[in-house]
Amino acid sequence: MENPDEVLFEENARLAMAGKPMIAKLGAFATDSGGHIPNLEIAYQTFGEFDGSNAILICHALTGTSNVPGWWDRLAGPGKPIDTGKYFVIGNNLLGGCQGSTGPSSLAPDGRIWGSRFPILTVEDQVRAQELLLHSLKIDGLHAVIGCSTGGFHALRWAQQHPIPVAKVAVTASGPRQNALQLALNEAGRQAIMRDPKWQGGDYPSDDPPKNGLAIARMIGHIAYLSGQALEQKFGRNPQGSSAGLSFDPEFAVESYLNYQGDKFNERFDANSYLHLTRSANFFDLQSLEGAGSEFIFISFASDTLYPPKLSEELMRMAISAGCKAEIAIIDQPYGHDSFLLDGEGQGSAIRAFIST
């Protein structure tokens, strides 16, 4: 069993390797809410050559970016399952997101930042954005989509939404929406930033950002991120070293491992960004998946509250209510849903084998 340490702890020096990205230009664009971007601008990475059949497309979940070696270090990579000596691989920071790509921290026609006049996302504006950086690197077929987490949900609508055809969608770690448990974390994340008074409705300048509220958001999500057990395992009740007791200071080991995190998380993400990714992927919900063509494999993990196995088994049952090739595999794994960061081997032999045939 791989050591979770590095993920838990040191997230951010792993995504301190990134290269970096090109940027897109993609002119404008109209969202589902009715918003309009004049100027529309992907941050996005490629690893490997693109042979003109090799293209594999990366959906990052929630608070990724479009360095995909450096997130997903277990998976992609020279020699490893998706091996970036054999395909052309290529990560984009989503729309909305705030590594590159156009978001509410950007720059706005007018020169002010876009703050609160950002409009309102959807995960198939995700995805049409996603098809619009691909059409410009010349790319008119993927053997395969593959998404993890919420990343999961953009992989499904590119079975269905593209122009682009797919020849095979993986989905780990997801499913076809997020349960009551989702949406009860992310709204009390959201309003750990919007009931920072340094949020300012969301107009707020980028040298003074709702810290406090942002990284109470991350350390809601971590604690969901986590299972009980894997909590207790590294954990328990460890004492916190430098903690003097009797008092509001981290006295035990884990309050200190989620502070840090939250304190770590503002070094690399805007408060608004996480509003506005967790509430497209709070929209998405999936009823069938009816005229997808591709083949699908879903992967889940037994110990992940949330997206237990049992959404991966409704995502199956929909591919083949389609008349889609399919495969499920349950892992069992100790960490909850950064399973997915942190298996490289249960994970990685599924997805080899599903994108080598």
Second form
Protein chains: 2
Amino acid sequence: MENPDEVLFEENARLAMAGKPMIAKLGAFATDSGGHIPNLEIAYQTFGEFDGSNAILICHALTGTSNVPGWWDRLAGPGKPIDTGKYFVIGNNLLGGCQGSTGPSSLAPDGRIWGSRFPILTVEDQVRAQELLLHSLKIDGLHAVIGCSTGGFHALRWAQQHPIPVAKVAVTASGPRQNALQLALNEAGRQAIMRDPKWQGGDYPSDDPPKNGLAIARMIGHIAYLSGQALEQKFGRNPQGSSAGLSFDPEFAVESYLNYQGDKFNERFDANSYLHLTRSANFFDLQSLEGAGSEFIFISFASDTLYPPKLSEELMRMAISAGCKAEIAIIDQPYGHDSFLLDGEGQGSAIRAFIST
Amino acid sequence: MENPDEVLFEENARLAMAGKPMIAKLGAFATDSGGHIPNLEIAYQTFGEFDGSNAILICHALTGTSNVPGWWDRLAGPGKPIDTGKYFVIGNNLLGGCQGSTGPSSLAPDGRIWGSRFPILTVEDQVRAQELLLHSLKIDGLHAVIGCSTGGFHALRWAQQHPIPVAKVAVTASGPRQNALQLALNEAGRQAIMRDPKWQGGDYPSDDPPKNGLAIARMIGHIAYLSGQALEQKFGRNPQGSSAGLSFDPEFAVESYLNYQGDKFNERFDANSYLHLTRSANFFDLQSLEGAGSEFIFISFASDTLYPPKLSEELMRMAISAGCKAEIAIIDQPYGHDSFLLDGEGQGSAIRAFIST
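Okay, that was the form predicted on its own. Show me the form predicted in complex with a further copy of the same chain next.
Below is the whole assembly, all chains and molecules, this chain first.
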């Protein structure tokens, strides 16, 4: 009798070739924290045709999705630097996320939302879940893994976790670990969520989540993503459209922007996923690239105060110490950390050249 | 018949000489926003002996008090750079504050807390309240005004608001206005307060305030005060004492620090005052020092990303354009914006020399 999961995997793989949003059902999963997920699901989408040796896995930043050309439109698509006319590009949603993959807002086996019962995750957990996804797609080697921001952590782990070999690893706007500023910003955001009475210890109903806490967390994030220089260039002290005069209502454009971004974020993101995805990133701490078998490129942006260029330089030293071929690109864009989303040219040409050689 | 207020002012002045925390009752006050405070009170403390020409007014940062040697112990006290053995040093709590002066947590004439009814303030309002305080103390000229951080805004206004002439103005860790980053950080902090359900539109009972919102606002503040470089030097990824393992509990020292600072802040500060004092600072926007009759010193710290040295350079250009004598000092301390509280040496010797010449 044929394994029913195998059939499902074949079916997944077939439909994925058509570019549709898919869910891979990957069975039981044990987390590093001792948690047990009996029914792991990972959302994915593929773009382009698989030729046996052209698969590229994309590792998204904190709040990304499997729809890579959607959130990374400067980089991925037909004819773009990550050319879906040439490569078989696999987008996926991280384990712990809320955009199709199993996460704290998913239903546990008892039919109730996981909520506070969802296990704390590590970056390594999330990479193992990605490996299971690739196994289900019958992909036993990757041309490249490309990770941006905290997705860079996953890409770095791919270079060292060997069940599926990876020829090239591109890490952009990231580093070997988070520094004190990033830990601090994440903690302030998590506390905004966990101190919102609607969080209810993590067991809030899906129709009454801690929206205000999540909005504050997102505002803190956006301040950090842009950084002082980019905030100043984009907003300065510009007033918002209609003056509220002397009041606490938004009077400056930057105030309107933050409130808008914070509230809008609630439409697409879950507060508990925010806790889990920031927390797994906090714990990641790469000390060496010994054992890595990939070729690397590390890309930074000069204006990124969250993941400054010196972190790419540290990764470069690690790669060289590990005997890996590696290159570095520091790109002069004024958008702070957000440059990795906005810069198609400098970052794009560096990635295009790196993966095509 | 003698004016009863005059008697009260004389009494205030006499007791203040003894160094005690005092409240000046200053009568009716109209705010720039059209508000009416029938019974303005300003908390103050004086240190040293008044000799007719040695009065120095100190303008505190966001959360300071009238007890200047308390919060600025590296700078003010007997034998210190602002030498209370030589000068008559006047500390005061800003209008809108919560440490003795009339603010939103004070009782309105109807015997209820002002709360949401408290008028929005400007820096100019707060300076006029300080002028009334000095009139009540029979001080008709100041040797110096010294302001730090947002207190620098008040010091700058003193140089241009002329009822009481000021010989010297020292502005440290400040600038001519807040930039987009500062506006953004303040807005995120205010939203954390105003989105806390316990805020209740500003009319919370004094024994059940929006503690969580205020704690988050303070965490955001502390991240900005230290900045990335100082956070990294102070905390890095150091673990806190006892490991919580893989959980959302504080695991890194910087996380414990932020939670401690946020919660502790509730013991001494009122959420509505936080809204008002940040808001008056947001609206301040100095375009020129024309009409100023003071000599200036502008002090910045190289590691201060909140009020970077280029803002002191802008103030320097304004002072020179206005025909004022002015000097600038950029001090190399690693504590970010907090340097103005922590640096007694560089800042201290600059201020000591400036006010003694």
